[in-house]
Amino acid sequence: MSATQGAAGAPPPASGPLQLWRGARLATCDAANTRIQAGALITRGATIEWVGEEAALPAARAYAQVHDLRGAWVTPGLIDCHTHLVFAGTRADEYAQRLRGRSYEDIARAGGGILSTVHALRAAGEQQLFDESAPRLAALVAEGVTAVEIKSGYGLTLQDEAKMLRVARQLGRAFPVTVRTTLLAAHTLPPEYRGRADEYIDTIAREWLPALTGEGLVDAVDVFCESIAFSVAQAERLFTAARTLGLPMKMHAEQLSNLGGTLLATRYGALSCDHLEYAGAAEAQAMASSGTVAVLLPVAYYCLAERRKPPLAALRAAGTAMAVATDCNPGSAPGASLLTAMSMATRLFGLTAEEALAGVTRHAARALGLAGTHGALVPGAAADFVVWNVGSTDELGYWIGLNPRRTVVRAAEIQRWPERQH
């Protein structure tokens, strides 16, 4: 039996057509980081049924289709586990201000930042939001992204947060991608609640969260725990409400300072803590112990011209799982290329090529609560994978401005689209 072939206790085979994908070099991105130089995959329906050396294929079977991948490298479908890609307008003017020396915090405290996008989003209808957001998602899908998180957090009213989450669900139906939605109503304090942050958090926890969960719009809950946003005590009230509803939690933590958010999030078993520039050894160990993923966001680090990096040595020493994401948003990370985020993570943060690939596959899946079904080429996982025009997988975090994707397969179906989508 190959290292990745099915074993006792594996999920039963899925139903549907049986397909063979042969002639592949496989980067399985499983826990052992298995590489197979002459490998094959068998899919049944939308699920991977067998993975291993082509020479060890099961006895001849009646395949509906046989695909010869001609020695290409194959990875799991990429996963962008932190985005804010549903928004209206841009904040290019604020980027220009930062180029002239104003800080992100100064702009936010003067009424810009997130609140600028809040005003634009509230004025936009759902069709406009979909139309503006679709090209961003199309860019990710074209690079091999088959699962993505989309956060709310630019509406800051029940009606507008619901509008964002509905558009996110609609995008998931319109594109060949798994969309996980995250309620980030605790992104910043809306103008209507100025000076009443505790009341706002209580409103989210007691009213909005149950209502939106009841509509099937929420997969997880997030909070921006920072001096310009919400305190650790306020985050805990929101986490308590999320736990009552059985919802997983995430946190924007230690981006601009260290308030202790990560230590709180790990006590609640959060799926991930994201940003982490001001985290240290204690936070790294807490995440490793709780199974919380450290999500690194190098595009925001780059665009904000930050000087303090996430504590990579501490994260490695603790054995913390590290993911990489685009943070696609109109303010601090106006980018929709996960391959570029991988490149930045290696160059700016010092991740190895292997760490970057695991960060957009296996660890990113875990950050979205999709471990076991996404992010690895293993039996029982979704048949989502990418065929690459590369000589080695090191090239995935190497090229800038070149997309080496050959073929995207989602749910065992080859995706075809024009090179430019609108």
The other form holds:
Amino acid sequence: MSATQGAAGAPPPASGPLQLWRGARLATCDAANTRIQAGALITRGATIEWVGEEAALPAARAYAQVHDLRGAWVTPGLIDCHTHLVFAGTRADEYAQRLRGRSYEDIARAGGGILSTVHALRAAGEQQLFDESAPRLAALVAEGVTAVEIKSGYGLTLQDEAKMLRVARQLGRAFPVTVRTTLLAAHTLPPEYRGRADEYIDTIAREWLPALTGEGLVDAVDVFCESIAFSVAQAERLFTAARTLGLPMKMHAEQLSNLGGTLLATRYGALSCDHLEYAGAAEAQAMASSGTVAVLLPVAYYCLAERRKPPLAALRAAGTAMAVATDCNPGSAPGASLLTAMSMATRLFGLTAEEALAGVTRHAARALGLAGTHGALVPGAAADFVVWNVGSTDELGYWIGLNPRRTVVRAAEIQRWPERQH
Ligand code: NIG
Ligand code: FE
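Since we've got the form predicted alone here, give me the form predicted together with N-(iminomethyl)-L-glutamic acid (NIG) too.
Entire complex below, previous chain first.
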């Protein structure tokens, strides 16, 4: 690759110390999937200024620091673009019931499922919620995650949704990670609105969404579109409100059945549709046309013992961007390992190693509205990257329960373990 400079429309030039990171094998995860065997990066302040062959480095400059990465592979910081990692308690009891054959939907219809976590979360104070959630974020960060999405959706009152989102923001200040928050008040119907789902949706749309957005707590809006949750018509009322506020949209779509949610979401230009086990060629085509990312969540597929897989061949044929995420939550995906999610995406869904890596970098960034600034090693992007103890990037999503991370660099600062994290 020839050296590239910041493109037109890039953010204003960064300021701060100039650092050289040399001796790197670079998997840039840019649109051309550029690989550089003898590469180097120059960072200025918290931003990447230059990426290219070490032999083509600009003439010697006054670097504040020079780091020799000794031939290690370097990728962009990983991005987990779908999590519910702020929650209280566990649902191990429900998992045990599912092992005995009870279905996720049955448990939900009987008042368990998401609602059990709602009860636990409403009873938890902010500090408790932070303390319970922090180890999950620490686990992701230790694997090289430098940006993460965190959804609300276990509060289901204005106060409790706000509490979740504040804890998510607080986690973002306590850990070296960019946190994007998503309001998922339309996760399930709270008991106090029984029989009044339309009224609940209107309350979110007219009152909660503007209030929480006004407090700076919401980066996007999500809705669980499913027979045990909300209809396509209800999702549309929420999306109309989101559009008025200029908020991007996401949807839990076609996870347990095909309701037509994806086709609605793509008409609204949603950032992503997530799960998609029951989607088909029409949904794949619609997502490709609207630039909506298909977020695949293989840990939920695995833990729910689903049989039906997302339509990989149709997604590929349509050219839909595919991301991979943990879905970290106490019900369908109790886990906090993006590398394990990559392994499951390859082995269970059939993604290639390259697709899985693009799914936790470039495409995951797009699913969060962070394309251009995150998810690729390109000039103008955040200087967030991971140095790996691997012989090839095929080892990411290959190891299970083994973390080959060597060093995480966030905002051009080397993160130290374990002191900084605990
Ligand atoms: O992404 N599908 C809905 N929401 C979550 C599960 C939440 C829960 O069971 O607590 C999911 O799988
Ligand atoms: Fe989810």
